[in-house]
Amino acid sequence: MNRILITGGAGFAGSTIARALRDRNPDSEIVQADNLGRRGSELTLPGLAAAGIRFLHGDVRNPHDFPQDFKADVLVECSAEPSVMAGYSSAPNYLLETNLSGAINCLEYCRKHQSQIIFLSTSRVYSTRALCSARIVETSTRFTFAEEQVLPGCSPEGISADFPTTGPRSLYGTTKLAAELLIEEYGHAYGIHTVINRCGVLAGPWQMAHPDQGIFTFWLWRHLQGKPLTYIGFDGTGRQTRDLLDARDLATLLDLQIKEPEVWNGWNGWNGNVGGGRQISLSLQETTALCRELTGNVVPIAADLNPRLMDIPIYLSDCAQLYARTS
């Protein structure tokens, strides 16, 4: 039987896996915090606790609210400001307390109890400028990465680990890359088993999006609402593009990184991307016809020509890796 806390578990990843993880591990004993900042993570409560999920009010950034009474043989840690955009149009203090001392203090009961941590990253520690960068090809409906490529980790499969972080990422993303190296130190010096998954776009039931985070159930939203949308940048042609990977599959992954830590040829000190890749992945504008077909609702789309700050034109996961583990 495993104990396991999910920080950040009433969001929609934490959330997710929680019940994910239940399913799959009835015997296990799983404990969620959270310090119900979202608007809405409040109503995955009753569905957690109707699954014998312990709930925990609490908050990352305050070491003394980790559960004093349980000693968990794995820490999943969700909890985050998932926003690329969060920081630049008002003060980044919650970003960083969040996101890096969050970490920190993960780290800290991680070390104490000798828990086992798996992290979820994010792509966006890939550097922006190098991403914008890379060689694509301009089809009718979306971007495409380009047979020949300069920047190592580039292909048309996508980004794999290798490809560069240094250079401006994202506040969001530059917490999380810090809060990476922090991981792969303590993985070393206290001697604690440590997973870090760079996660691409999440999608599924339950996850309360908005155009920073959640971007195809986002739209599919409006859609279902009949409620304008806008093509920002790129041409105002809604050809750029992600991958996407329902949490359900994340989740999948994650019972197998808790379950085996040491097989899988070993998953302890893993480091890598985890996404819908190159087959499982939509522009904005096939993201419109896609929404059009299921709810039979045309909704106006207007064209904003400048770009926001930090987008890319394109990202795809490339999972090379993570497929010559788990294959």
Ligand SMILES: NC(=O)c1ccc[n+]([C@@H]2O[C@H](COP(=O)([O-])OP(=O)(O)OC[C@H]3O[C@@H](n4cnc5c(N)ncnc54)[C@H](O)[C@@H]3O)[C@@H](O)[C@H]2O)c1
Given for the second form:
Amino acid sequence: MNRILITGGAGFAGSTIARALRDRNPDSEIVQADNLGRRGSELTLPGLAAAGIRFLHGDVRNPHDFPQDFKADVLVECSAEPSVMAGYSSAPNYLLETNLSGAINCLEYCRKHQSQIIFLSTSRVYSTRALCSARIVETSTRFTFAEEQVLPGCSPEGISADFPTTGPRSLYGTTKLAAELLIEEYGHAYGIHTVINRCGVLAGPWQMAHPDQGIFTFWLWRHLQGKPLTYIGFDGTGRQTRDLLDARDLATLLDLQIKEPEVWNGWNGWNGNVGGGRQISLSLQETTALCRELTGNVVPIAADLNPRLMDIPIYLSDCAQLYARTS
Ligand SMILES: NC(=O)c1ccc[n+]([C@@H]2O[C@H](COP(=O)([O-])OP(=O)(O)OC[C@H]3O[C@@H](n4cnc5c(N)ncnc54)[C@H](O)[C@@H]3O)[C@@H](O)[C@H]2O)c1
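Given the form predicted on its own above, I would also like to look at the protein as it appears in the form predicted together with the ligand.
Everything in the complex follows now, all chains and molecules, and the chain you saw is the first one.
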């Protein structure tokens, strides 16, 4: 694999993946395309340029913005409106057009050039209602999944790909699930190699985090700045729990998926969970303790008892399927 196109390549995941792939594959030609719509994305450009990664100012909503002179072996789709709250307080057009039409344009590029597609999907493809009805145990600092569950694909290890995806899952999650279905269909219809990674929360350097996306980095940033925070919903105690994954570890996985799309443990057609799992998870309350330890700062934390729209008490990625392929 010598030619790699990364859409949304100036964003947090895209730029991290671009730099990691460059380090691991010095002979490859990497182009990253981004409309720089996310504030702060422009800050990654000098570092990417210094690493020899070509930048194309382009918008995935416009098929003509895809590089005409560059036939990629693999397209890594990292562009998105990635907020779970997107489309609720304003019209959903940008979300739908970027996440769904953008994915279709990426697929059309891949069909035309017979490129492999690697898609960053999300744990939000799973039903919010089902996630809220999973049986949970409350400890003094966090929520955990109970041993006994009624729903398939749920256990103390977390949520597996067998978990229900039917029912509301946020507009964001729905665009991602719809894109997943199209990717699978394109793989079948046109023979392109497809890989879908359903990511839990990502974290790491260069994340321009906010509460709707990148909560752990946001929490640490507020501690560094000495600014107040709020535990929202779930009794205001900060016991909501998520797993987290360093985006550089995700890049390590992508390097494997790119190098041997068909043969190496059969990545072609893969659609599975990728995350830190139960072992690498934190509640907000635990995150606060960690941030205090790391920064030496104690910031005021208010409690807002009103639940946030589409919020869930706990998500942990059950990555047993992934570990079976990689260990
Ligand atoms: N960060 C997470 O915790 C997380 C978790 C699960 C899945 N994901 C997925 O990973 C991918 C990358 O997320 P991220 O955290 O890097 O987000 P990000 O916002 O940092 O990066 C997205 C990039 O896409 C660009 N972009 C937005 N609209 C565009 C458009 N119309 N055309 C071209 N570029 C456009 C933005 O400018 C930005 O640079 C997304 O698909 C997201 O859904 C992220």
